[in-house]
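As structure tokens, one chain now follows by itself in the form predicted on its own.
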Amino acid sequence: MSTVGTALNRNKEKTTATLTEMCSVRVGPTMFGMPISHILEIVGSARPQPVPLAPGFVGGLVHYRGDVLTTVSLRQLLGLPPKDGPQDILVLENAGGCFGVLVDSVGEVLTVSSVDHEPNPSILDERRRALFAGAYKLKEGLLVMLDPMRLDPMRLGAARVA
């Protein structure tokens, strides 16, 4: 193919690619991604309480504008230690109502291109690819993202149950 087709390709594909508005966050050294559009709000500095008897991913529950919230804890569905102190809250709504899932931090807003997204990784195992929606690759590394469906309470305690 001549240099001008090529040219031309690369064009088409910029052209075709969609923008995402993304919130980074971390949990331990991984930064990871969730589409703004899915956030309801953020809360930081929450402290939640732990729920006796709930399942493992259950982060515990937090007072949020008159209602009790669940979180789920990203770092337990990691296999990662518990966090000490304090961590900042997604707040996703779903047909169920609002959940929250507790992360260490919260980053800026990124702002990502569909050319940059790499799926799951065949080698990736099932627990950890049941939660990943694939990365972006950015300059400073990669940008995992979270699927908020995935992240779902009652969907995490169905996959469990079965």
Second form
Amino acid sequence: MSTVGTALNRNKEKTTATLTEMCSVRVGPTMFGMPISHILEIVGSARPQPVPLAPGFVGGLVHYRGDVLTTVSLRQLLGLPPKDGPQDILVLENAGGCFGVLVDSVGEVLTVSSVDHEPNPSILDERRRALFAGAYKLKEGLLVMLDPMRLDPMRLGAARVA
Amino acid sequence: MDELTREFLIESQEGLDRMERCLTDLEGRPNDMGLLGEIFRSVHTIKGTTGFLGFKRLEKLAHAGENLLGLLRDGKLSANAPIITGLLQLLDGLRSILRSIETEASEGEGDDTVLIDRIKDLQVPSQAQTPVKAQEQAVQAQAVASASAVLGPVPTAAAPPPPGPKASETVAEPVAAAPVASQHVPAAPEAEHEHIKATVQAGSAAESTLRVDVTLLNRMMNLVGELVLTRNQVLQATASDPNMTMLSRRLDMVTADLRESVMKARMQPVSNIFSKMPRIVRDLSQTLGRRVRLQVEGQDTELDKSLLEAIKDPLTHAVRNSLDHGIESPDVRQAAGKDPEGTLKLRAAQEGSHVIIEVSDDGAGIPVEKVRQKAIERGLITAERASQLAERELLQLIFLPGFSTAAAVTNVSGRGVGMDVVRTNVEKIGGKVEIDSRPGKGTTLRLRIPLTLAIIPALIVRSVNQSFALPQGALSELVHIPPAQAATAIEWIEDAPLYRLRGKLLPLVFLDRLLVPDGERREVTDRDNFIAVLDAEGRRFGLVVDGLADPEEIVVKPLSSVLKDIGLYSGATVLGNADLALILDPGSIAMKAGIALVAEEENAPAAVGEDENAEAAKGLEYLLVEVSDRQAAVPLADVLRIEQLPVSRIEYIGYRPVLNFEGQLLPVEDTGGVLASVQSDPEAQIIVVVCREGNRHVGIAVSHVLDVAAGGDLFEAGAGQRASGVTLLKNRVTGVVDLGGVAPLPAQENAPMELSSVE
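Please show me the structure of the same protein in the form predicted in complex with its partner chain, now that we have looked at it in the form predicted on its own.
To see the whole picture, the full complex is given below, headed by that same chain.
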């Protein structure tokens, strides 16, 4: 990960800090992007163990490098029906360690420019406005930016209680 | 905080711990030069380093103490009780500043002049009149310091301070300090000798030991756990490949060794907490006017660091209790014909996979009558019910919340903590507390602590199509109710499911209904029901699950706070088949399901099996089995599980019957000839009771499992000695199976590979 990080930094220096490398992921019909500098690892085709009585956004537990990782399910967060079969997991870091984000599938890495970025449109519902951090207008379509901070289960848990 | 300060804090705290130990010892041996030297060094090192780091307040206080200690070390003063008290106060003062540095990175605003003056006053030998005020004395000491070569040998009342300050002010290096000090102090050459020797020893100890961050150890433990899991999978995957057998067996061995070493690295001797006790005993016995002798046994017994931390408060509380309520004042003791000096005994010993820690006193014991009254007064139990309880049961009432008069719960020193908190704290780490008291003879509190927290034995249960791990510490027995019997065996009062366990109503909690409250309800008659009878923090209930798997040693992994907040799970684990399982927390489940504490529960008029219950309190519980028409008993605590299997599963090494259980060999004891009697019929089912014996497992072949009952002690006529090997079960004398007598398998043959099946 650190190599990617430095590569990214070098990029930034050269191009006046406007390009970001995004890992594209698909959840339902939408393409999302997560800055790759925030991703520790991608775990393919996992089957998380459900946790009865857990808050709705929790996608279950997976075994990750000797630890038990709590995952956040984007489908459940967005109110989409659960997906059958294995899902991919983005492993992210938070204050308390790591957590996973469950997505349908992980796509390629795209380089996006801040010139193409626009904030969340007002027609999105409140829940989505809170989760998304705007979108990039690409040739292939819109890439909705995900903010890793907003997906932190601790934060989601606190928001749920409040 | 920078590395240097952190290092300083750790070193100083260790130094002060050492000093505390020495101070309490010093009371008994006031002229022990070694002790005085050690104490002096602790304070001196702190002073030296603080000057360097710029902690002025700390330096001033340490300096004052050093002066006094210098006099003591040089034999100019002898350590009496007020001096030791003063030094203990100094110790507390230093500790509180260190604590403030640790938490706030500054020394804090406190004023130490009172303490410093006190220490200065102590420097004047009590028989001599104080010729100068403390203030002047300090000035003088400084003046003297520059001219100590002249003043040093003059033995006037004002003179004592010089050698100390001179020695330490000029040189901060502890190694160099000793020779300088001795120059002025020809009276104590042995002190110098001691010092140099100790310095050399400290040097060599530092080379062979290393300070390691606990988080690193935790991480190592975690990785070893991971390795264990990977090994299990490798073993399964390579079982059929003969070329891999040697390799995977080697992996198996190395992993086991590694796991043991890492666990050992986390172990610390109980002396780490025992050593705090002399001070507590000293202070308390002075305040309470008791005379107490502290005996400590088994200091070297080791326990996982986190567990040691966890039992510190309960243990401190137990010691306080013994002094406060146990040991009587000297005149009362004398009147009762006892030694006016009471004895408080701390004992630690390892028993199998547990460490037993006992706090016993030879005091008045717990007045059972008072306990009964107080429990009734506080509404913990009805008068009617109280009159039916046996003494031993009444004693257990002191563990109920609300029994203690204390209001506050979280005081570090243990003050104001009731016995219920002692129990909760110990049970939280999978331990158990027992109390035993005899009026006039004394009280013994016994803590049973598992060796390690990171790996615990658990029963794997199934519910809502998932596996869950149930810690075995809370599990007392399992009951199977087949679908056909479920309609009658499980009874209901409105919505509350109940089961009659040996005549007594046991509240039931259906795990599936608890976990998926609005899921579709399967009827109990549609499926097998397994009731796990649990005792958790004083709450007794049956947890109904759909299925049972094998017990496993599980590696506990922490959960994220979001999931911890659900309150039902204490962690998660990875099972041998690489599945994840959540670890159920029986205490929280009981609370969530509204299971009341046992004593309240017993207020219910439902208690039918009263006699049996009273009997249960008397002795150990046994599993009553039938072996070829004879009855025999197996201590229930040793029973791991009961297996029913076809007799064809039994294989033989030579003439010895063994059971190949998932690659592990279990020697099967068949003294009753159960196996022989069914040998002709390969379809026949036999029952094997799997027991724990030391650190191995053995199986006992039996014809039937009859019941669980409490055994009564039997005494040999005339001898008055407890007869061993027999017990009184249901009013019949029953032989107890001697598990230790089951011969171990030959070591070389203890591998699946060399197993030859001779039928």
